[in-house]
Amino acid sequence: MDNMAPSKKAGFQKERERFGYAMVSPSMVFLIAVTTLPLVSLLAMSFFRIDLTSPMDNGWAGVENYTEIIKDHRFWHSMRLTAVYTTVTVVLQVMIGLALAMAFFRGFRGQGAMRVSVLLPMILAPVVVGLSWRTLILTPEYGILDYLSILMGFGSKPWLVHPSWALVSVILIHTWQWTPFAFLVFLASLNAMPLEPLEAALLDTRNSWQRFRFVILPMIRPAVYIVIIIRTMVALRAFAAIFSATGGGPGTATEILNLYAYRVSFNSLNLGYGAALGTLLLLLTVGISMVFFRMRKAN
């Protein structure tokens, strides 16, 4: 009876093992139709030549996709575009949040409304939030902020139609959807913080911007950090809202990497070439995250 058990019990687990399998296969199965495929797919094809415009010269091209990249001054021009929307919204997002967060943390009457207000662009479609700022909010003159603008004296502003103030517009439509979501974050740091090193630091001599910069900051950088990857990610792959709003227009002053790759592969048809940009934004951001992880945990 005593060599009996071991065997029984052993046979349990395999039993219970094969039963786990069982259950998560349906799901991982899933996971990699939707996910690993189609990556292996858009890698594969970006070393061949698909051009629906001429598909008699189709086949395999080898890294003729990748150096034909190295010379697309289009390329290098979404690049710079997607650098600077990239930087500047995830700059802005962490900015506003977290001041957001630093003034919900210290109450005021009526937070809870507020907070529900500040948390609404989130909810929306990214979508609908680029087709309600180009109607609602850009359009000349009668737009909101445009309506505003006027008021204050500055005048009607060509919010969508001139390349620097589409850039401008694209920002603030991601910056103002996404800020809701650094400040749940740090907002959610802030009350997990402990309460010793803030009370100590309310009975020093430090005025608020010593204590936020030495005490706070210090306790929810890991927040920050996670923040900025986050962000990060999503900047670079941002596509809806500057479609529905720009459609990466006027020309190419809102094109940014994701959507020249998106306009080479469905207007142009050129799907090899498009496979080899959505191949080099999938491998860039991948990249980033691993150096924001890295010098998280350095610090």
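Note that the coordinates shown come from a computational prediction; the quantities given were computed from them, not determined experimentally. Rigid core (definition): largest C-alpha set, two forms, superposition within 1.5 Å. Numbering follows the first chain given and starts at 1. Compared with the form predicted in complex with the partner chain:
- Taking the rigid core as fixed, one finds a CA shift for G287 smaller than 2 Å between the two forms.
- In the core-superposed comparison between the two forms, V116 has its Cα shifted by at least 2 Å.
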Contents of the next structure:
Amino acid sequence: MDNMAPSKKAGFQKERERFGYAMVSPSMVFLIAVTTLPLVSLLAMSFFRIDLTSPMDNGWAGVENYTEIIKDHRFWHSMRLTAVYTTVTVVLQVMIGLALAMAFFRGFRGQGAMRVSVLLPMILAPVVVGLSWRTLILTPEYGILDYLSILMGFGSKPWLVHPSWALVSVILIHTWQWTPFAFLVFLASLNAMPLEPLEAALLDTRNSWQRFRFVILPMIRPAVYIVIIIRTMVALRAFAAIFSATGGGPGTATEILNLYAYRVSFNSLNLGYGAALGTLLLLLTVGISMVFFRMRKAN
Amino acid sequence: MSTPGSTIAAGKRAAAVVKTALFLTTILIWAFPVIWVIMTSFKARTDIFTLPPKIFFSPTVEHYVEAFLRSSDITRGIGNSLLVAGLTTLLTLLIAVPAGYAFARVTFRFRNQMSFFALISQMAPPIGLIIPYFFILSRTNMLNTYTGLIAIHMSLTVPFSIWLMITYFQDLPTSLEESAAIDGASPFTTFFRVVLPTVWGGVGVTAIFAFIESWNEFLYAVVLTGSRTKTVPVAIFSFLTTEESLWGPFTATGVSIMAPVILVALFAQRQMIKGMTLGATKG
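Let's see the other form, the form predicted in complex with the partner chain, since the form predicted alone is already up.
To see the whole picture, the full complex is given below, headed by that same chain.
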């Protein structure tokens, strides 16, 4: 292409550029319409009183929704639950996923069966997962996990009816469904690891914990970071599995911010207040991702 | 008598046993709940609630008959889901594949900014999106329509489809376009005739993920659909809302929702896992 006349080359570049815009513009316009515009509307709605149960009083409300949120105990409760739910599920996924990956990397027989069984939970409908756990797995006596608990002498547990147990249950469900992701990512990065440093470490007198801590972990650190980031973002979106397993209950025991915003908006039909909650969730998501972004750059 | 060699061998054997046990436990923990749902769906009413739970039983399809024939809800739900997920997939590919190609292979101003926008747009919290969606669609009389639901499902599928396609297009050799350009082919012709045929595998994987995402989606569907457009993840609740739980028809419906996904996973597990972990291992 170097022997083309400069004007022709510039023309070619222009044509390529026009082609590029033509190829990306449909999806860009579409994404602006279905993500950016709704989020702008969300922000706008949060400054209005939009209560569909008594529409006569609806109108501009200024920051009223936000001042109400600050005094709202149910909101702070849902924030605490969101923090607990997100942190615990992400930590469990990373730890279990890493442990399993360490146990199974460098090949083993039956990889196909393993792959299918860990892939399944991730691609099943969260609603089916939540409802199946609620019925077939956690029902007193007849649920398989409760049955096992009785069999092992721990007795029947109030999995979904006691507030703390319900929180444990929804964390358990999320961890079950998504640990395979961490496992598979870590497995892939372990298998892609160069073998020399590991073999050098094997010749050293280091024990296996030191080998993991000082040789393997530094090499898969990028994968650990990315898993933490992706899983945190997904945990902040959690809805369907909790909704179907507990509905946010008993009472508000598993009502993370998503569930609270949903109940306010679509059960109480108070869309203005729901929009303010949604805006705070958006800010939370943006804030956390910016922190992650900084951390990743720093590393 | 234990020579050093035999203790090492014994240690190795013990390690192998532990590893096999761990292997079986892992498979069991993740596969068993799914298998249990499938088994329950084929159990007669009297075989479902037994202690100890029955592993062996004579299978019956009565729950499937009940789920599909007794109420039109489930059959219509599956039809709606097929329609919504099918159209979502088709339209997603139509706009995301060209965008992925341009982002991967063409230089133009604001390219990085725009591809970054596609990346972060998938971080928008669904609950934050559904509130204005619901408000806008109710004002425009678009609640309970397929169009509204498909457009919103595409807000989930388009961003990751663009990024998945970028990685597939990046893997192609540059010589592909160069030789086409020398032959005087326009960029559009090159894309359709030369490039696209080499990435059908990637398009297929992207299509699978887009379909599954829409097929499984619940939050948008439960808010935006009515009795006419209800998808099957919304319809399945009908068996468990009352105090009496109809585990049979519920599991039969659950299996119907899972079946296409499980079938695809059996055939395309390798490609799906690669697609899923690609972003994480390359990033």
